[in-house]
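Only one chain comes next, encoded as structure tokens, the form predicted alone.
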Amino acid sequence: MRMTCARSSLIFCNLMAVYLDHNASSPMHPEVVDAILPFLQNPTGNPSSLHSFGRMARSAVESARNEVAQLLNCSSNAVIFTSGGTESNNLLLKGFVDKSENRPVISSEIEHPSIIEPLKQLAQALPVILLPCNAQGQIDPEQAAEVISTADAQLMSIIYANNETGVIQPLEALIDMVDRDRCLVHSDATQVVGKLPLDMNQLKLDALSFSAHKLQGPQGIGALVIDRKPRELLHSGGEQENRKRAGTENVAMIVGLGKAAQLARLELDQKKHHLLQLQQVFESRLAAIPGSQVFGQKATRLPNTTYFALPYYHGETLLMELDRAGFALSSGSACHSEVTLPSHVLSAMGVDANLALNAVRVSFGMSNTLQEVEMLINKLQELVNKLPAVIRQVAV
């Protein structure tokens, strides 16, 4: 018993750290544990099974689902459970392109790993295209509206709020600029649901993607929303998820999907004036320290996201400075946090290779309060104040 209480600690050793990376991952709402203690401590039988298990936990799997669909307000029939959305956004590329067909796939230079990296195995076969961004870190609908408009693409798979940045792309604008006949419209969304309204009919998306742990819930489950048989299967050998995802139900987390999907359905506007309260501050303060810098600050942005650099700090020393100090940061995408090299987005943008190696990332979530802000920001400029003078007037 004293090793595992060890190993706890161990684990937990940083509990009292101030975190601020929900847009890795966010902490479980308390109501989301609870509801998912029963499926782990009681016996869950398969959900493809007929007995009275089975049936129990196809009516817990089904819940959730409708959970997800009266969230999105799409059909419940089209959301498929994944492992969250890197598995999402590999389904829709790998199973729902034809790759006997010339015809192009539009996405953007933006897109998180999980979209880019199936990009370049597809771009063997057929074109794709990839749509820039402005300094900003928008894609401006003017420029791409001759691409889109003569591509005749089979997909167009485009991010709705960059998991850096924060910066949300004008998706209604460049759907409405597809063939919808002949085109699917995709979304990868995992930044923006539970934290914004999000209603896949009126933003006549047909496709989208996202993962639990992003909106309080646990990690490990997520889903895509396609109301469509997929070509080919990322899994074989099950007919679960209506022939779409083979495998047996992860009924547990599933329930805790559903759980987080209602609670943000019924948090949503509370959630959203929190997060932009300490978001506005946040920023009000970063600007009084000389020569910072807020990636997508003139853009329309995540309620909770600042991306931002200090020039005479390289991101990964500052982050480990804060981290000593107990606050948990990130440099940006959660699954390139081993990659020493400027982050694509910024790039993408234009900034300066020397100045992206120093961007850090901030993300509130609803556990953070307006005194957590103060901590950071004087934690910031005391870092700052340590440094020699000579290397701060980089900033001036």
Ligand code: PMP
Contents of the next structure:
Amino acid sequence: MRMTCARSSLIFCNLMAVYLDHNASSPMHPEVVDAILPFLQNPTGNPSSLHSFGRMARSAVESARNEVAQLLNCSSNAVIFTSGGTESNNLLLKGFVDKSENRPVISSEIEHPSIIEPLKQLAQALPVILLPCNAQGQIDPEQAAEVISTADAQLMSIIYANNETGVIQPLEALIDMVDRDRCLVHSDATQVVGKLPLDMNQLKLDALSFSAHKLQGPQGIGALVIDRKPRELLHSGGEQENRKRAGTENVAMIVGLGKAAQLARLELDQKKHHLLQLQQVFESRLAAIPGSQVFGQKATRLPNTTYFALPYYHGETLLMELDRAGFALSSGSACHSEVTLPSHVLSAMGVDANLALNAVRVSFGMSNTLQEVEMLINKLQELVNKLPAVIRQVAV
Ligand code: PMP
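Now the other one: the form predicted in complex with the named molecule, given that the block above is the form predicted alone.
Now the complete complex, all chains and molecules, led by this one.
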């Protein structure tokens, strides 16, 4: 996608890059921008106010809530608007777990940090069981069966598709092993909502987190879907969101989220088809580059995500080379001060630490084209060709 120089957005003038980092954040759909603008340009009342402006804002918020409910096939009463996936995951783990009961929480080794960090805090009060994944980045239901069926857990929270690898987890099989009367089931579906059909009712999911900006909605808005009362609140001091999340609603962004949810529902098939085509072409061309490899390639993955490595290119070096050449991708490693650590997801998959440090993620979006895929592949090939011949031979 080429950023153009909009009237009041001079900062974008230099951004003539091909954007290939949609799992990090996807640009807003033009219809989402159109839906939001009137709420920024005109007086928008407080949805809790009784006058006409307040009632208009309330009605906009409730329409958006209905759109989310339709997309996920859940009750609209269960939708709690939050600031995104991070807050939703925190609200779930801090608000809905009973710390006085010494019953475990089950999760996995390949969760997003917004699950992992609150789990570390919970682990001081109760047992936390992390399911491992196999070499393809997938939790093995057969291996998990005994743990799940004997743990008597109060909560199981499993990421639906991992943000780095795109690997989809066998949620249905895992949920079937849980005692539904005693265990709440949640999924961090931040990378799935808007990319694949997701029916909470059919999946028998009690709770789900997601973020609007992963489905062409605005940043800083999302939802936790859960039809229960929290034991503890993250935000208190107001009755908003059915007393589950205090503070005046971000009306304009909620409207944007509602529009993104509506478009996702209507355009899902077309979107999946387009993304899958880009991914397939990219991966088949990548396979021809000697020494390249794709992590989790044999597992079922999101249609837009490829997590890969080229030989002898450190992930961050490769990212900088690509950035200079006008391609925006992402690395899977976390940079803590001066030390770059391999991704915890690749470590859980048993990937060698040196290879893991070479990992780079491409995540396509609707604005990407086959021509851009071709340009990226040519650039990767050119970078590999730059390696001294002796190194290239060893890599093969
Ligand atoms: N969970 C997953 C799987 C994610 O990919 C992300 C975003 N990287 C989050 C949670 C957090 O979302 P946000 O940053 O929008 O709060």
